[in-house]
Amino acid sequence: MIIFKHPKDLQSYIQNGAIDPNSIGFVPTMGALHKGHISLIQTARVENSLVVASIFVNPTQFTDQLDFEKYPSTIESDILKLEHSGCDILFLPSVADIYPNGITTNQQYNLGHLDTILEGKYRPGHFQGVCQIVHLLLQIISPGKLYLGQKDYQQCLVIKKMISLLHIGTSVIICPTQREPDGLAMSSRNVRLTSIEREKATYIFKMLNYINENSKAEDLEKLEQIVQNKLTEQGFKVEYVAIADQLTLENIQFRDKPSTPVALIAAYINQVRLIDNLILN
């Protein structure tokens, strides 16, 4: 595996190697890699001749400075995991490399309601920062395929919309959420959970399955409230429980339309914010 720290060096390597962009698979990460990230690398390995991963904790997508400062860093073990998973190139830039003119968010992306609901509501400006960094990375790497995890469901839709708006020739491949044996969605933030909090965190996935089991017979707005109350009783600080259209994330109140809903939950356990989702049967 080759490590590049400067954008121009990576671009030169790709261009001088006459590498077909359609054969490049790209996995953007913020490090603290787990099996979910590695599954993306492995999928990209099967489908592409060159696999590129990036590790960059992007300051413009954090609405909570404390969350940014506490984001875990495990770069040495991350490099080993990428090497063992078949990654060809790691792009490991500094903030100065990505934002040579200083950290700004001047460019605005017209994301519509995706920018103001659910994650957009509780993390204002977050998706503008996500689009900014992904846009920059795509300009540097020019991959044919971009691999994302379903756990960040709304983010996947946001990036797909951004790519469509800018007519970027990259396909978005959304891969299934990877889970621990007890159902907890794999996340870099899980390492911040105490053993008691880690056990409690599994309740989020249990509630997603509860929604799935009851979504055909229930008033969905009532079902959302029931689940929110159950989570609150367990000590979670709930930001949202939502049942929405899989393609648009518009809220669905009753199962009277031939749409495929997705259930989404965001909740805090003390200082750790967790998100998860489930496509409903």
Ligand code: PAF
Second form
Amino acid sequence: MIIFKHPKDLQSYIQNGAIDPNSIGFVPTMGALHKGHISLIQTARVENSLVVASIFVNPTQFTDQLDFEKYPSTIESDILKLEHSGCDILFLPSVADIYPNGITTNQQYNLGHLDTILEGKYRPGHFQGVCQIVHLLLQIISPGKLYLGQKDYQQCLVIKKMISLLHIGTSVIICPTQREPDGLAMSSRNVRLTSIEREKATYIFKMLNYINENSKAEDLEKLEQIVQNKLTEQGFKVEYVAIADQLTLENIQFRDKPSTPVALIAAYINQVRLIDNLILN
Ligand code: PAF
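Form predicted on its own done; form predicted in complex with the ligand now:
Shown next: the complete complex, the earlier chain at its head.
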């Protein structure tokens, strides 16, 4: 695996090698890699001749300074994991490489309501920061395919929208959420959970399944409220429990049309914010 730190070096490697963009699969990450990331690399490996991963903790997408400062960093083991999973290139830039003119965010992506609902409501500016960095990375790497995990469901829709707004020729491949044996969605933030919190965290996936089991019988707004109350009783600080259209994330009140909703939850256990989602059947 080759490690590039400077955008220009990576760009000229790709351009001088006359690599066909359609054969490049790209997996953007913020490091602290777990099996979820590795499954993205493995999928990209099967579908592309060149697999590029990036590790960059992007300051412009954090709305909470503490979350940014506490974001786990395990760079040495990340490098080993990438090597073992068949990644060809790691892009590992510094903040100064990415933002040579200083860290600035200028709201410029017209994401519509996706920017202001659910994650957008609780983390204002977050998706502008995500679009800013992913747009920059796509300009440097020009991949044919971009691999994202379904765990960040709204992020997947936002990035798809940004790519279509800017007419970027990259396809987005959304890969299934990887879960621990007890159902907890894999996340870099899970390492911040104490053992008691870790045990409690499984309740989020249990509640998504509860929604799935009851969504045909119940009024969906009532079901959201029931689940919110159950999570609160368990000690979670709930930000949202939402049952929404899979493509637009508009709220759905009744399953009266052949819709395929997605249920989404964001909740804190003490200091740690967890999100998860499940497409209902
Ligand atoms: O999902 C993430 O880890 C980040 O939001 C991403 C896509 C790497 C952009 O910084």
